[in-house]
Structures are given as structure tokens and as C-alpha cells.
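As C-alpha cells, one chain now follows by itself in the form predicted alone.
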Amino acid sequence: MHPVPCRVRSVVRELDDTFTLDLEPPSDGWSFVPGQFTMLYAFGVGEVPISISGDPGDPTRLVQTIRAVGPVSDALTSVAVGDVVGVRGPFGTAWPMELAEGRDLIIMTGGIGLAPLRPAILHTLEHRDRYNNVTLLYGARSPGDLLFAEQLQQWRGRFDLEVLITVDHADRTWRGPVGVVTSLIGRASFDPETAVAMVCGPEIMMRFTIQELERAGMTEDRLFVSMERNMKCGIGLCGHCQLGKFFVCKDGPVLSCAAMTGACWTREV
């Protein structure tokens, strides 16, 4: 329950409303697995749950990508190098990296949903020989809204990672697909009978993505989503994140669609 003070090493403005903090963890490092989150505390304001977006293979860095959408995240936009923020965690469940080994892996995301999935991508690339075809399908509102644009370019240049990107609204510079992210599924190379999918983004995007992946032949036990919704305490005490029988901050945020059957996960709570 007590936040650990962590000093800010760098601040990177990703988009107009999105930024990444590189925090100096305690001397013994900050181990986490892809999919977990922390509670970030802005002193004098409050705390907010944020998925870790850094490399799980590097415990000397704690990287958090944040969109300014409320009082706490707004307060965090004003921190500078050398400032201190409080951190609790890591909390939550992980992306099923071991289940995906020896299979095709589909990573689908929209908007800032790429941040919670970036640790899974970095883990996959670090252990690339453990996975078959790996495909990243990413959708954004416009070319200017693409998160981690430079890293996306690096990933697109790899021969062992298929990266397909679409935007809702193109500009003069855009030469890629235009449309919703589900329109990319038909272009991806994967075996629907064995593949594992990891999905993160707005709920409406995840709902239609799951439907399209099931139409392609995938089953609920191999479809995983991150349900970062209404989390407040990080340890399942306050009840804000209750979703059917689950407390998302404790039983999630990563959940399989099979586990959530009957939990009404597409409704607002």
C-alpha cells in the first residue's frame, strides 16, 4: 500500500496528450512480466493505474506511457527530469507468453493500447526462436496518432515480424491501409487453429476484434484481452473495477475470453 519513491530519468512526449516516463527503480531493480501495471502516485494529487510499457528484460528501468485524461495523469505531465513520483506494484496478470510458444502469435491493438502490449512484443523479439509467425496489427485515428512511431519503423524493417498498420483518416503522406484494425486480419499470416491472440485497445475495438478472430477460426481459450477499466486501488479492495466475478486489478488486467464468458465485459460499469 506504500508507494516507493522513484526519480524521473527522462520524459518523452509521444503525442500531444501522451508521454513516457523513464523512472529509476530501487537499487534492487524492478522485475515485472509483460501485461502487469503499477499505481503511479503524483504527490498531493493521487494515484492512477498505468500499464508498464518498457522491456521486461531490463529491470534497471521502469518505463510508463501515460495519456493525460484526468487530474492525476494531468499532474504527471508536469514532472521533469529529477522529480520524484510514487510507485506501487507491479500488480496484475501477464500476457500468456508461455502459451504462445511454438505457435503463431497475433498482437492486435488500437491507439494507446500499444503501450501495454509493447513489453510482450519486446519479450517476443528477445526470444524470437520460441515463436512461429508473429504479427502486429495496429490501428490509429491518423498517421499523427501513431504511438512509438520510430520504434514501429524499426519493427517494420525486421524480417521476423510482420507489422500491418491502418489509420481511420489518412493524410497526404500516408501510403498504407485506411480503415478499422479488424480489416487487417485477412492480410495476416497465422494458423487460426493453434494461434494465440493478445488484444488491447478501446472496448468497442476489442469486442469487434474478438468477433472477427472467432470468425477466422480462433477459440476463446486462445484470445486474451487487457481490461484496464476503473481500477483505483490495485489490490481488489475498493470494488471500482469489479467485472462479474472478477476484480480486474487483481484477477486481470489480462484475461482470456473463455474466462470472461458471462461476465458482460462489453458493457460499461
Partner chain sequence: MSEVFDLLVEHPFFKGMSAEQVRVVADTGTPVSYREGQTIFSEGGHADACWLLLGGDIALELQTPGHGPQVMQTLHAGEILGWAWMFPPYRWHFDAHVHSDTEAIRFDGPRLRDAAEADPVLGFELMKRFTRILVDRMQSIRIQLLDVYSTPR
Given for the second form:
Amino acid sequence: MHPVPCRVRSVVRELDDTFTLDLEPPSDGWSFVPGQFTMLYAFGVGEVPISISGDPGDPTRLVQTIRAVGPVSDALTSVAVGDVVGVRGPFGTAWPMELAEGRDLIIMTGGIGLAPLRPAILHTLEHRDRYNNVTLLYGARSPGDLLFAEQLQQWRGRFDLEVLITVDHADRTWRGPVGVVTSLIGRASFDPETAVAMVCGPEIMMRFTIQELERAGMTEDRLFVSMERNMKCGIGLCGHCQLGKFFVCKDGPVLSCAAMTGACWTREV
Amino acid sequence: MSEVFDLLVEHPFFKGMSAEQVRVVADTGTPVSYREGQTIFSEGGHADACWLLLGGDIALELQTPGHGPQVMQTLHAGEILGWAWMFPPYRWHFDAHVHSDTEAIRFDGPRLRDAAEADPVLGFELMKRFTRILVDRMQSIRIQLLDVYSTPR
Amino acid sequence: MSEPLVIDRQGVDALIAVLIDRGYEVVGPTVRGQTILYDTITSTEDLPVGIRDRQEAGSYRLEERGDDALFGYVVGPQSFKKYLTPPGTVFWKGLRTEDGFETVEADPPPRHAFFGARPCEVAAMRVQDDVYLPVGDGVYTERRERSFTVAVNCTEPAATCFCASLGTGPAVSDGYDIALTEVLSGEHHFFLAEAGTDIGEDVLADLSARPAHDEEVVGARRLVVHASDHMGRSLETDGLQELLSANLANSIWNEIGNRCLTCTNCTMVCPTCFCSTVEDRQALDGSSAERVRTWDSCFTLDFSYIHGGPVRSSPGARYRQWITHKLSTWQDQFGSFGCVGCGRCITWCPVGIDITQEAAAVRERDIRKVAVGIPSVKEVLE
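Compare with the form predicted alone: the form predicted in complex with the partner chain:
Starting with the chain above, the whole complex follows.
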């Protein structure tokens, strides 16, 4: 339960309240798989779960994207280059990168939900030959709230990745689609009989997305979501993150909709 | 006319309708094209048509004082533009602004209504399809209203 | 293990003395402010001699028994989890350094002998073992491995007891070093002492105890069997796991929620509840910080808080979380019930919400049964 002090190499302000930290990894040979998170510790303030948003193929960097929503994340987003933050982990389950091999892959995400999916996208691009059509459907609040905007622009320029972006609110200067992220499903090319979908965003957005993907012909066993619950320990011990029978910190955060057996449809579970 | 029919009979929106029903609908349709920057209809105007978009992008906009046009939703190839032709008093609720050059089939609203009144079976087939559009847009607007991506504090 | 021995009260005192002599801090039941709590004891004088507890939903009273029984009561509000995962345990200390910060290990814990542990208590420790030991929780593991358990079989269950339903009592079956059974009838007052482990046997060997006669063993066993037939409450466990997982949408939860004060008492007194939180205590000058683990409860609003608000805001959802965890999802997670039938949550609930009654009420109003229970027109006509 001891955090490893890790030095901050760089801090990038992504949005008004969202920052990406590039940290020295806790140890040589440290690695993670797409979908995992760490517990980040701000000295004397506390610890919060933060998803890893970096490249799983680059073990020399621990990249984490944090939105300031409370005292600990405020402290973590106020660090300067050279400061030290505590790291425990990585914890949790991975996106089903292997299951998706040889299939079409739909990555649907909203808001800051793009951060935990970026490692999956980077992994896919590094091993592009293993996957059929890969489509990123991303919804944001407004054109100014697009996370990783530069990288999105780069990805849009690729021929082997379809990137569709929509926003909830825009004026005429935004040339792209306006509407919820599910409105993009009809424009993605995928075989609903075999495709795998990875979904991350606010819970309401995920529920809405699951329904729409099922309507498009996909089945629960190929729909994966990253759930958010109050994670305190990361090892299934403190009890806070329980979602039905799952400890989201160790049985999740990535869960298949089939495994959840409707838990996400029941109120206040 | 057969060109429109050939397009419609293959189109997912009309899937499940008989060839004869599609022919009746196709009879009311005309191929049209719009240039980027054009306004197809304006809020408050008489709603006398709907469009099946074949290519291009349309923005549904609301004019807001001080902020200019705000885009509520965009529509793209394969989608239907316009449902106000179905319900009195037949007035448009938004502006339809052409975001990029657009190809479409324009259906005549009054003739569609007449056809639906004359053949309730056809009318119900059309009603099912347009209701689906209304439900989808209402669900979308609900989620947009929740502003789920904002930072809660 | 060797045959059962017989000791008297002096023998029990000798047992406590041997444990102290071997370096254990002996903790057991003792009267504190009209309640039996666990605290350090040094002789049988510290035990609640001749005391009985009267327990009912929302009620707990001590009274004189009129005899010299050492164990004439059942369980009080505390369990031995207060020693195994003490609230306020410092996980580690952090010191600010030139270079950032470094962490320092906490001090090693004392060795406890849990004296007078009821079978449900012993079962609860084994339930907690399955939670803490596999993940290698240092605080628990170290304390647990260094501990010694003197169990006491139950002969007079309380009105709130239902261990027989869960197979966790009234006889201790496993997980003890020494088990005692108190026999008090007329002139006879003795304790049957049995070892459960080698170290238990070793400790017993230090006492001057004689082997028990057959009739003494039979008599003691009979008292425990009698207790089994006189449980104050019962819990139907057949199909319970599925019952609760299928009834998340039952309207009963809101009704219980209307009574529940979300005071957290049930979780604090529960010997298996393990939920905890860790907070930082920082020195005023910022030079050091401690990570301190305290008990937490699924009944607090804060418990399920994610940015924006709690996941379980209604009391009904929080009660549902608690009871489904105890009696259903615990099975999925650890392969056992998270309930040992000790009845504490019933006694210490200020409004008397009773886990056995509520489980029965859900069974009564099973939404699956109600759904399929509506007869078809054909059935009615026939």
C-alpha cells in the first residue's frame, strides 16, 4: 500500500481543468495494459484513481490525464515539472485487445473518457494489421472541449483509422457534426455480427451507447465499458467501488456488458 | 421518376415497404442539390416538404440574440431532414443551413399527406418511420440537455 | 488432537496466566458501562462473572444470573476485528524530503490472545481471512498470524442469535487453538477444554488438568446441541443468494429505507464488515503525513461518492447494498456468506431492523414469484 514517489517530467494543459502528467515510471520494467489505472497520491492530501492515457508500447513513460474535480485532483493538477507524486499500480482489467483481433473495432467515447481509451487506440495503431476496420467515435461538449485535439487531428489524417467527432453544442465555425455520439454509429463501417466495441464516458452516455449498439445488432458479450466507482484501495479491500458482485478496482474497470448482467441498468447499484 | 424509385427501394429508410408503397412515395420526390451556405428553410416558414439526404451536411440552427446561429444538430447522408410537414400548423422549428454541398430527394409534403390519408396502411408505414426519427432526436436532445461532459463539482 | 480435559475456574485463571506468560496480550469480554466489551483481561475476575445479556431487536440489557458462570452471556457490540483491523491504524508515515517524500513502515503490532471467542466470532475471523489474507493486507495478516484464539462454545443463545442457520455455531468447528465448554449444573461447575491446534495443545499441557470422563464430555456436548435447538431467530439460506440478486428492483428496499436511519451501527458491530477508508493526516508544517485506515460504512453518503455525487443516495439503496453484500454477492466474491448469525446488527439497530426478517420479507415478496404467481385466465377457469 506504499506509493512509489515518481517525478513529474512534464505537465500539459489539455483543457481548462484537464492536465496530462508525464511521470517517470515507478520502476524499470514497469508496464501496463490498455484500460488500467493507477492510484495517484498527492503528499498530505490524498489518493485518487486515475486512468493511464499513455502508450502501452513505451515503458519509459507513465502518462496520466487528470481532470480537476476535487481536492486531490486539484493538487495533482497543480504540480510542476520536477515535483514528485506517489504512484501505486497499475490496477484493474484491460480492454479486450485480443478479442478484437481479426474483427472490426468500434471505440466510442465521450468527454474525458477518451483518456482511458487512448492506450487502446495506440496499441491498435501499433499492431494495425491485427484489426479490421477501426473506428473512433468521439463526443465532446463543444469544439473547445476536445481532448487531445492535436492527436485527433493526426489520427483523422490516417487512412487506417476512421475518426468521427461530434459535439453537443457549437456555433457555425464548427464544421463537423453536432449531436450525441450515438448519432455517429450509422456512419461507422463495422460488422455488427462480429465487431467489438469499447465504450468509455459518463455512465448515462455509456448506457445510451449500449442500447444504440445493441439496436445496431451488436450483442452484450462484445460490448465493453469502463465503469467508474469510488476506488480507494485498488485491490478489492476497501469495499467502496462495489458494483453488484464486482469490485470495480480489480474485477473492472473494464467489464463486459454480458458479465454485468444488467447491473448498470438497476438504479443506485 | 424511376431514378427516384430506384434510389428509394434500395434505401434502409424504406426497408420493409412494398414496391407499390415506395412508388407512391417516389412519385412525390424530386432530386435536388444545394450549395454550401444556402438556407433550405427558416424557422417559422411554411413546412411543405422533407428531404432524404444523399450526400452533404445540413445544420439545424437556432438564431440566438447576441450569439448568432447555434447549431442544434447536424444531419448527414442517409438521414431525413424535416418532419414538421406532418403536423399542423406546418411550420419549421429550425433553420436548415447547408454546411457542405448537398444532394437530396425532396418530397412534397401536401402530396405525401394526401397519399397517407388515402392509404392508411401506407400512412402507418410512414408514421412509424417518422416517429422513429422524432424519438431518436428527442433522446439525443435529452442527453445533450444533461450536459454529461461538463465538470461536476 | 488429544482427548478433552477438564479444568475449573482456577484452571481458566491458569490458562490466562500461561497466555500472558507466553507474551500474549489477553483480550476478552468484560463489563464496561452496562455493556460487555472486549478489553485486556488478566484473570477471571475481569470477566462478566454471573452476568447475562438480554438482547432483542434494538435492545440490550445486562442482568445478574444468580450464579458464578464465567460465560453466561453471548456477544456484545464489539468483535475481535477491533484488534485485527484497528480503526485508526497508521499504514505508513511519509516524510517530506529534499527530493519529494519517502515512506516509513508502521510499528509492529502486539500479539493478542482472543479469549472467550464465540463460535460466530471464530467463524467471522475466518470470513475476514478470505478477504484480507489473499491480498496480503499487512495490518490484518500480521495481527492474525500472531494471534491465539480461545473459543467458548455456546450453551445459552440470545433471542437474536441465528448461527445454527448458517452453520457457524453454537459449536466451534475449526479455527481455534483452544475451545472451552462451560458446564454449570447444581454443584458441578467445570470447563471442558479441547485443543484445536498444536500450539493450543502445548498451552493446555502447561495446565494441571485431568482428562474428562465420558459422561462429562457427553453432558457438555448435550448442552451445545440444546443451544442449537433454541436459537432465537433463523435465516432461510436456501436459494438466498439468487433471491437477493433477482430482487434488486423490489420496492421493499425503499420501505426499509424509510425506517433505516443510515446510522451505520449494523456495519460497525458486524464482525465481518470490512469496508474501510484511508485518509491523510498531515502535520501542520507539512513535513510529514500519515496514511490512516479507519472503518467505513456503506450506509454513509460519502461511501459511494464519485465526482458529482454519491452513487447510492437513497437509504433504501444503501440497505440493499448491505444486505445483498452480506447474503448474496459475498458468495460471488468469497464463496461464503458475509453473515455468521451473531445477531449484533439486530440488537444494535436503533430502530430494530432485523436482517432475518427482511430476508424473509424479500422471500415473501420475491418479484420473480409475484411475476409468475399471477394465474392465467385458463388456470382461473379450470
